[in-house]
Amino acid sequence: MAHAPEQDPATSDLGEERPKWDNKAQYFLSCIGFAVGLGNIWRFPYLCQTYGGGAFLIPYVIALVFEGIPIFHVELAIGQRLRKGSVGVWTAISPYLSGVGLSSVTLSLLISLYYNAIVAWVLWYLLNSFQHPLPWSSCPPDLNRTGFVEECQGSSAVSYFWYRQTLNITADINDSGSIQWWLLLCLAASWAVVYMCVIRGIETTGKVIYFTALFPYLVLTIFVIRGLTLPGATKGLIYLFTPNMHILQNPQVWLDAATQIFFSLSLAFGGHIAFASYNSPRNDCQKDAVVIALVNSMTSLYASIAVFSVLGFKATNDYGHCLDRNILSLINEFDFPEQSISRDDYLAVLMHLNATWPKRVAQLPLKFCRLEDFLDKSASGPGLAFILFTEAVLHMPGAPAWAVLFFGMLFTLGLSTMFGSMEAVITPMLDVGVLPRWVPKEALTGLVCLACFLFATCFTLQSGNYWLEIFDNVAASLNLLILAFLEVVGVAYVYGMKRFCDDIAWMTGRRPSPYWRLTWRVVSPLLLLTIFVAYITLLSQKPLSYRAWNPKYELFPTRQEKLYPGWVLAACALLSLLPLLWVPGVALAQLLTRQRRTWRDRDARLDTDTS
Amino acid sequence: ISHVLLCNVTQRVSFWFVVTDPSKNHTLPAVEVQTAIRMNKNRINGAFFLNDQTLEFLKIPSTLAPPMDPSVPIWIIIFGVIFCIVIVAITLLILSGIRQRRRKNKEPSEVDDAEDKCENMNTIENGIPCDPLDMKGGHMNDAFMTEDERLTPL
């Protein structure tokens, strides 16, 4: 029953063999790196607290069972299957359907020039942290050195560090400044390491995977273990953990927890399919989905773990401060002794002067601490990494060696997401042959990491931040949903269930089971449909703003919010509608082509019945 | 301590004091006192074992230190050493992709040179020339063999 492809595919048309892994962990670390990447670190534990806990892992867990794994597997078994990238698979699948290839790439190019600038940001973090103090740990004195700078007595040393020193951010999206030197030095290096480690495809990753791969979980271990150890850290992981059941009638969350799995699986990249492609045919994909799959959720939970016992330990330290500063003012105001009230104290004292001396105390400038306000203030995104953290890593006993660690944790994070989205792009390249054949490999890849060096220096700007925020929330997601939809669409019914259990068949010596044919043929592409008309109406519901730094601003250091002015939603518009024009594009190419063949063929039948 | 004196003492070890001159026997303009006490606030810190958190002179904001300074900033000597690495490990990797690749073309011509030379010696063995022909032994004159033959019996 099982057939054998119809030619070789490891042998191309000119005899050149397809490269191959050395051994199954190289891919295995592979898929893990590219899936593994900076969202689990600071997306995940931040939608786990602010979605009730231990409640969000319910729909979390069904997401991850009806459309991560799935769409995984198809993936990862049309790449083994068909030998090519993703161009290469969806030309093969269906002519008309090779636009959803060429969308693939496009789309893991564009992303890729944002992803690499984050990278570039967490690399200036990480030189900068071999330095003892840190430079962030306080703020530069002002001209006639009396107090610190204006901006950053306003906000605090890190944020001043992350918004001034390191973006000198505008404050205004059209406002776009220059280009800030130290982050395009950092930037040239971030794309030449990744030149350095995809220069000959997976010949080069396969080698460097081992280390970017497995040191994050090093260091998460060791952030593990030093978090627990940490005063304050099981009152943050209580915070985080304990499910509030009423959260889930909330539909944002099911829709958060749907996105989550999809971005953090990295799927309809492209790059699952191109390592996928470099795989011996007879490969148990299936048991590589579901494991690689759960590998992920659990990096996504280890991580959560580390993360909140140092938030815990972070709001735990803000708290004391904020004690303190209370009864400076307090000790300062009665004229008691230095440290005559200790925390614990303070509130009874407290009530005692207000019974006492309550006009006293009415004047001074108390503020109302409570735990659950700094446990509260837990962010996303950049926000998390380059201002929570590195503040909480101040605290820690030896900060240098811990900031170390992170950034260089998030570092090869970064580095091995982009292995999997230059694969993504270069793989289809070499398989459909942009370049003529006598061009070496090294060449072509340093192409690309040169265009797309040249293309992210806008994000060096000023107003970068702002434009790769815009870039993150709108182009990619869209799309990324978009894309999926068609491949398992594509996959289920234009290639034909019964071919593609076949094929399966053929690879893994089984058939798919009834659940995997029903989540192929009906439960991920309504959940993928679902997912992305929330979406829009989401977005179409409230103008789109984002948050800009302004230090002339009223309620400075919160940011203030101001909508995007026409022509840059006008370009992200362009920038979501481009990679998705090659699907027509290119099904109406084909069909005009098509058509025009068969017009010939008829006029040449005429022509020899005629004469 | 003959020339400060203090009032206002309380609980605290908080006071008012002004500086007399005895020469000219009235107190010193604030304003002199308070730059005087400014230039010196590390000796007087030093002499109480205090510091600037635990003795603070009022309306005389503290200096803060400067900041350390390096001439080349800590950062621009790793990443310099970073990208020369990088730089060096991508040209290795180009070279020796280039070295692999010639290795490649000149294999097929490499086996064509040692086939001549083979024979271009064996001829010259011993110092005898022998018929270059010869050397190719087992050779089957086609014309004497019959079609049947040609082919391997099974």
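Model, not experiment: these values are computed from the prediction. Numbering follows the first chain given and starts at 1. Superpose the two forms; the largest set of C-alphas matching within 1.5 Å is the rigid core. Compared with the form predicted alone:
- Superposition on the rigid core between these two forms places the CA atom of W357 2 Å or more away from its counterpart.
- Relative to the superposed core, A348 undergoes a Cα shift of 2 Å or more between these two forms.
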Contents of the next structure:
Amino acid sequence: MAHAPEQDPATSDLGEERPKWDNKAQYFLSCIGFAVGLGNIWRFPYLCQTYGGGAFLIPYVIALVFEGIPIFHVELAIGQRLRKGSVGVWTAISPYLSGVGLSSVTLSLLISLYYNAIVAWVLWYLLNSFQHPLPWSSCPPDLNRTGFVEECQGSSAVSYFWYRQTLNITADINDSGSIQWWLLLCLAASWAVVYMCVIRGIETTGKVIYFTALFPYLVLTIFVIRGLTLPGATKGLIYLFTPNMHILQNPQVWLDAATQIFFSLSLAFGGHIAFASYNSPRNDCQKDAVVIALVNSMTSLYASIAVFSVLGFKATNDYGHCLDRNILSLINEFDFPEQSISRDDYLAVLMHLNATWPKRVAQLPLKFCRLEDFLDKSASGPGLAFILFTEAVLHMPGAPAWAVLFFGMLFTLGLSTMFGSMEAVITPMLDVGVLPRWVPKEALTGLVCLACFLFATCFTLQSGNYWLEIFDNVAASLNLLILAFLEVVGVAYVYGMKRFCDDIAWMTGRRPSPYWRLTWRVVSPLLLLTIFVAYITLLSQKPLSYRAWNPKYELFPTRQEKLYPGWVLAACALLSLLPLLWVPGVALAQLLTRQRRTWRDRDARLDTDTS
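Follow the form predicted in complex with its partner chain with the form predicted alone, if you could.
Next comes a single chain, given without company.
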């Protein structure tokens, strides 16, 4: 039978009532907004298309059922039951595990630094979308105004706007370059917006979240409706979801599916623990975990339809232009009448000319045009948002309006995720009393946001994009895997499975089923351990490298593969270890403190006996 707590943790700290959500919708939308982020738009569709379309959903669903939902349930349950942020939760479970909470806070800070830098990039594109024609629609003229800028002609107008006019990127990470003032202003504006929204915690974010969490769904719906009416949209969707079951033999597919679920749900950040701590103690956290996780996954599928219907239109458009250039070459070479060769007749005409005039055809600069090759030109991350999708938007009637909608959606998605990241930092600080209690919460929030802005200015340097990739690939991945493993093991084996199940029964009115208990005890820890080993194995197989944008590279506009210099590798090692150092450090400090207390008690007893 579930035990009744002796004291409600909501009022156990300093006798003060903990803030609560105004209603269940605020909490639900906050969790959705934190979980559904940029990765749902620009990473899941890429993985789904890369790894066999519909076949990728098999490892994805397996990872969701046995890794994502169980760990998500753990975070919501311990936050709601213990009514504290991540540091307070893990200190309550065991003082030796306090470092897990501190690691989550440190990691959330690091991730917030570069995540809001991406939001700043989105803001820059959003502001530039309010003009016609769009600034990335054509190459700028050169200094003599006799032609176009050579770098732009050698790549594309879209790539030039991203790499040169936005990032003004250097060709090597050793060359830091200068701060780009337009990015600095956008970064300052992004942090100012975040501060205004999180200034009073859930009191303010709970109001804003209605817009930031729901607006992306409105825009996605508009893009789905418009995308499905574009020529070539169905070809993009067929290519996306056509299953290739043989791809499942590749272990990389299973690794990417597991990590996508993990990062998409924002596990181990501490944000969901903080959000759940403001819930009513009797809230059904089990149902919340399942519903929010399913909504997050369905959003990824919904976003895939929107993205690849538009990219299918772009591929069809590019394929048509490729055929048109070849047709024009044939017409000019053989003096055919204009428009005498249609796209449908091109292959038949080419085969006939190849049979009758092979030498003349061989001398022509004909490109090999295949629709699948254009559909293969997919990308994830900033490459999808700032290059592929922006180029696709150019081909749509009313391009500026679609650009405003797209980047407005990304901006609100980024803000919603930032709310959770900042809550994961500020809530534990308030719980442990970092500042005196007379200092208002608004001041603490302002200090955190200001410090983050100052540290994040490194991403506005000309080499900032390289450093952002380092933070994303090194600081986040490894630390989150280890922290999630410590979370589920800490709850199952330190807090105790029986005690945890009793708590859930007290909160929800029913005990966890064998599925939950088995995943918490065995399946999820083993799965996380397997992912960790596979991740380390992949890292050790090849040296860390980055892809530089170098106009002087002989294969330009292909990005040049370069190895990181030694000092950058040292920074990578520091970033990957820094958050986790709290775990052994705090445990060791607790052990020494307890040992010192034992010795002091022993000396006191000896003094008493001798006297």
